[in-house]
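Next up: a single chain in structure tokens, the form predicted on its own.
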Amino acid sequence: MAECFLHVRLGLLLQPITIIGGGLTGLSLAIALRKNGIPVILHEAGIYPRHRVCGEFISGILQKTLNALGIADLFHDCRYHTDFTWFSANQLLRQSLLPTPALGISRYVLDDRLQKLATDLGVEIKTRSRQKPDPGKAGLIWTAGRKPVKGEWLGLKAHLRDLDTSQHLEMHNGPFGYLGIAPIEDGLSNVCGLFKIDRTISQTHQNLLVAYLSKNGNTHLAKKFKTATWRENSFTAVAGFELGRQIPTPGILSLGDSYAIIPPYTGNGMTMAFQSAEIALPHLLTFSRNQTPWSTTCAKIEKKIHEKFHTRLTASKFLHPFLLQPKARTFLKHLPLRPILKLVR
């Protein structure tokens, strides 16, 4: 399908949508657009399925969002997490119930399900396709994730078996970062950490994750990792990024992580990806049906995105550095959970 192609449906000339980036935002948006008869081309730099650095639990998502995007059925067999445990170094701080269950599913499975559904619906997916921004191009959406910068953070992720944890959500923090554990499918647990980069650590692959845990004071957990079974090829790492609002590219409509990366401790990253697609959908439909010009469409979406995410991004930015301080132990042990979650979700 040529990008300039105008698709005829019910007597209307439909403007096609081009999406750069085939993660959660790009795929779910493509699915929702195709369910409304809009022609979609999606470019993905990688292939499916693949592992991504991600907490792999979805917290605070509403059923109406999944229904609006037409993807609710893809979560039929996911894990439901009802409580979490928080540790600081090796000290147990608290065990609490979540206000609403969090959904546990790996990106390896979820991305693959999404891309198969998108393909079945007629989305033209081009893998191994790296694209450059084309500012001002009508119908072009950028959902290609983080924008590379010289950031101070390193993200590490892997799937482990025989970890001997509580089988619920766990968070382990320390002075240099934190790591979450989320049970997923097939008896596996996703372990995903965010740490301040330390260039004196020379280990590689899974030993790198163990080294960062040890440096962070999570020595008991590091020992468990050494004896656990690591899922082959599941270890991934990403560096060179900053949290919060990403540097905007003028003339480009950015959604999902391309718009902002919320600190992982909030458990809200995957939810924001789907919410971004939900917010953009009705405005893209009116554009594609030639009812709204592209510049107006972008302005409306950007305004709605800002209104939806501004409070949680501001609150999480304020809380994030505090979690790495020793005095955070008392705070984490006694903080009222529901008010905090309302701020960051």
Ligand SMILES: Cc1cc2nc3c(=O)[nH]c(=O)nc-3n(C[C@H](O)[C@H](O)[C@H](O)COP(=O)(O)OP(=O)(O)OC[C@H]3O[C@@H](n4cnc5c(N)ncnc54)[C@H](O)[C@@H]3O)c2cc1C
Second form
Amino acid sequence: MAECFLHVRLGLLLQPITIIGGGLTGLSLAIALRKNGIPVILHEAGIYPRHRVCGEFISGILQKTLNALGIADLFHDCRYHTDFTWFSANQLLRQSLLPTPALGISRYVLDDRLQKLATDLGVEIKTRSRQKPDPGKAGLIWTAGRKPVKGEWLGLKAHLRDLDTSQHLEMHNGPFGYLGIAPIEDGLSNVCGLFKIDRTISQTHQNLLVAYLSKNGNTHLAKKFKTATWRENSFTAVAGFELGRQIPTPGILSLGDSYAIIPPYTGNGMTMAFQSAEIALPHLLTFSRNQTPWSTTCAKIEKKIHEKFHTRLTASKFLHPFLLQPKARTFLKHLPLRPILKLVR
Ligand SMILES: Cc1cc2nc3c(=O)[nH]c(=O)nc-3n(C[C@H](O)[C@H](O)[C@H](O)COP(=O)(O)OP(=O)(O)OC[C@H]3O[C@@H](n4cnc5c(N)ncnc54)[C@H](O)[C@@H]3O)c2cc1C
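Here we have the form predicted on its own; I need the corresponding form predicted together with this ligand.
Starting with the chain above, the whole complex follows.
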């Protein structure tokens, strides 16, 4: 049984690591572990490549983190975004420069590149393999994303071509949610919104996205969506999740979104996914080399994760509801961007 024997490498008895969930956290961690010679099995419920609900711009990531995980080369052709424009309903609120460029790349491309690199390095990836938590199992890491619960949010996303917008990052606010636009590869724009669920809206697929946008007061944009070309099969939706700290499963080491979902308006969940992998890596190496017991390894990683993310999760918990209030319009106009970003990065 591949999962329960000890691997012999370079004279060391190495404990294998089992990762449940092949999103950014699981795949980047698997790559970094394999680059250090650790045997890794990864179970992914879905397949690759696939579209995911995500704003598809990565902000606040350091080159150091990508290098530590051995994935920096995968971003060689991504878009670099520095300009950010805010709209409230149809009104332009402000234009800003980001302190550091954000990376624009679709999850369709990025997740697929990660899984190919992981496979090339020898990670045993099992797709269409939905697993159940196995509390207390040494070497098992849960990176399966959001914990399914009844939630009030609906995430919608699609790729559009010939969208008549600034071709920079845009955020369109309204009382029921917001939608971000991020140019990605091949002249496409990713459009991704998070809206409060309204059960009276009965449209489906791309009409659903247009309906939510119109209800949110972003009617000019909704009109532009109607004339743009929608990339086939790129529409995706997600519901059934809560923002913030996820309910922990005792005895399971949870990383990435399965630890906490930072609200996408204020946060940088993709960066947190990579940072979680970077934090866990040295501790998993000592576990795998039989230098630290599993319980100590988990305790150390959980402590570091808490220290790293506590402030930004707390700040975004208070900022996020406020950003949807009508008075946020004035606040956003004069928002001191750098200090606020420091709190949530
Ligand atoms: C609307 C919205 C917009 C966003 N926009 C941005 C943005 O612009 N920038 C940003 O940085 N972040 C953004 N995020 C957040 C970002 O998408 C996540 O933080 C990131 O994807 C987390 O990665 P992960 O690997 O932890 O989880 P995921 O990417 O969710 O990966 C989890 C994986 O586990 C698999 N899985 C689930 N259950 C099981 C199981 N039982 N067994 C096996 N596999 C399983 C899933 O199929 C999935 O592939 C956004 C999120 C939302 C909801």
